[in-house]
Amino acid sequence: MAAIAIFDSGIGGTTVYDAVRERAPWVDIVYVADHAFGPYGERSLDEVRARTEVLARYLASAGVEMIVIACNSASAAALQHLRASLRDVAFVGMEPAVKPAASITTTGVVGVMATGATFQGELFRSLVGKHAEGVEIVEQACPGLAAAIEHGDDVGPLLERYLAPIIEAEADVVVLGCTHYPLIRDAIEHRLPEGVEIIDPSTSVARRVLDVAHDAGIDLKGSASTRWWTTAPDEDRDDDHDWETIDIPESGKEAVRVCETTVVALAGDLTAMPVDAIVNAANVELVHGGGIALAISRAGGPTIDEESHRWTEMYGPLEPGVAALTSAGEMPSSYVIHVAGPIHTAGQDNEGLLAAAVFAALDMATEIEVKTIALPAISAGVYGYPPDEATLVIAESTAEFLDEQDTTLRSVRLVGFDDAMATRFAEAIASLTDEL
């Protein structure tokens, strides 16, 4: 895995990537664009903090040694907490360049263009208090600007609106407090009075990356490779990057990387998910009369029951550790993989039987060469398996399979039918991180 991960809500962090690559051309980097959740600046600080922590833990599980949070909003929200909670990973964050701006202004007025989330954070208040005494700071939130840059939209009207207060205040220094903004630096310069200085912190962040790597003993020498990851499925970007999807959707509560596969916990309707295959927590007769099985039967239409009946006519009851395969009917997925989890009973090997069901589902998914699959909390409903135990067994069995088998799977979704079950899956996934 790459020594450095650089992540942002989108393409804004590529300004930092370019600066790092210029100073360390030999380093291996993974760049993560969180297209599924961004732009961060349009969300609350609590939302950004929670999402940033999910991605950071995921990257730590992937084995990166340094994480560069190439986003002012995410740095303001989560950087200090992550440094305390993930001590085996070195972090470099972003902060608006208030200090250098305050040191060079001659009018005593500095404009700061940033997202609302950046201005909400304690970090910005601290910077102003420490370094901008006697300087007027014009805080200009720029809602919609990062999103417009991300999508290649016309930014002219937004810049006219957001630069007007800065120009009116006679600022002679403008700080670009979002990594997206340097991508339109020419358009910003064109609208500012002559002589106004623009500060882009990307260069100083790149220097900081090398300093932190040296202090932490991180060897940056590699093969100069870059992997481009996006959290948005089928992200079609108009650029030269070969984007690879890591399936951490907006609702993802926790995620871990096992070899080349992402395991993510989330709540939602499994029957509506755009994955290649979904798993049915079936009974041995493949009669879909209740719970998840009934929901799948209803969502998929009569095809599910018809094909299930033909399967049992041909092979008999569904035995433990065996998977049955049908089409998905009218659902977005292509296949339904049916496995019969255990009815929780004292004295039997409940854990072994549940693990066998998970292995059977993932083995079938590999056999039919699917890339994405969604599993429910097998046996945790009417079958009486305690949910905390069942979700842990499912998560551990999934990780064991992915670690030991050569598989086509690149995403395994562990889906709770409600928030409580999804949280149990998230806690189970989090427990895996220390083991990987």
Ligand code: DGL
The other form holds:
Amino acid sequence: MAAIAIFDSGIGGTTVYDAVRERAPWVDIVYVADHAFGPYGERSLDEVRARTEVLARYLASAGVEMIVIACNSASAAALQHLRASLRDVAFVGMEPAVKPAASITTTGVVGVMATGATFQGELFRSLVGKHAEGVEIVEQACPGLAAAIEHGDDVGPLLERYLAPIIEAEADVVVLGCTHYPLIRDAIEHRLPEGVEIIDPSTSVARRVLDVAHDAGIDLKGSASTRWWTTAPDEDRDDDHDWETIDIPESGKEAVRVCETTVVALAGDLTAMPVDAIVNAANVELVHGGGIALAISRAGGPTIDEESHRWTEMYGPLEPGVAALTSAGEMPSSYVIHVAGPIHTAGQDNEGLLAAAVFAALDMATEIEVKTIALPAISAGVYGYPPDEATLVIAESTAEFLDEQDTTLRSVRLVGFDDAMATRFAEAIASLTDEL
Ligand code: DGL
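Requested next: the structure of the form predicted in complex with the named molecule (the form predicted alone having been shown above).
Up next: the whole complex, starting with the chain shown before.
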């Protein structure tokens, strides 16, 4: 895995990426754009903090050693908290360059362009308190600007509006306090009076990345590779990057990366999931009479029962540790993989049996070369497995399988039919990441 992850709500962090790449051409980098949840700037600090934490945990589980939060908004919301909660990862964050700006202004007026979230954070207040005594700071929040840059829209009218107060106050230095803004530096420069200095912190952040890596003993020698990860696919995205989608739901439920595969918890209807395969919590006779099995047989149509019947006619009852395969009929997935979890019973190896069912499902998925799969809380309904324990066994055995086996799977969704069950899965996944 890449040593460094560079992360932003979208493409803004590429300004930092370019600067790091220039100084360390050999380093392996994973660039992460949270397109599904960005822009961050107009969200509350709490929302941005929660989301940034989910992504940072995900990146830590993927094995990166350093996370560069190339986003002022996310740094304002989460940096301090992340440093305290993920101690094995080195963090570098961003802050508006108030200090250098205050030291070079001759008019005594500095304009700062940033998102609303960045201005709300304590970090910004403390920067001004510490470094800008006697300097007038024109705080210019720029709602909509990062989004316009992200979509390649005309930024002219927004810039006219946001630069006016800065120009009027006669600022001679303008700080680009959002990593998206250097991407339109020319358009900004062009609208400012001659001689106004623009401060883009990308270069100094890149220097800091190398210093922190050095101090933390992180070896940056790699093969100069970059992976481009996004949380939301978009065919029309107009850049040269080869984006890989990582499956992190917008609701911010927990997600973990095990080798090349993402495991996420979410709530929803398994039968409606657009994945390659769904797993059925079946009974040994493959008679789909209740719970998830009934929902699957209803949503898929008669073929599910017909194929299941043919399967048991050929092979007999479904043994623990064996998976049966049918088509998915009218559901959006292509296959249903049926496994029979244990009926929770005192004196039997419930955990071993449930883990065997999970392994059987993931094994079958690998055999038929499936990339995305969704599993329910097997055995946690009428089979009486305590839900807290069942979800933990399912999450742990999934992680174990992914860690040990060579698999085609790239995304495993652990699906609770309601929020309470999804939360149990999320907690189970969080306990996996805590073991990091
Ligand atoms: N690029 C980000 C920043 O530096 C945030 C832009 C946004 O998502 O609103 O603040």
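Numbering follows the first chain given and starts at 1. The structure displayed is predicted, hence computed values, not measured ones. We call the rigid core whatever largest set of C-alpha positions still superposes within 1.5 Å between the two forms.
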- Item | Smaller rigid segment rotation relative to the larger between the two forms [°] | 12
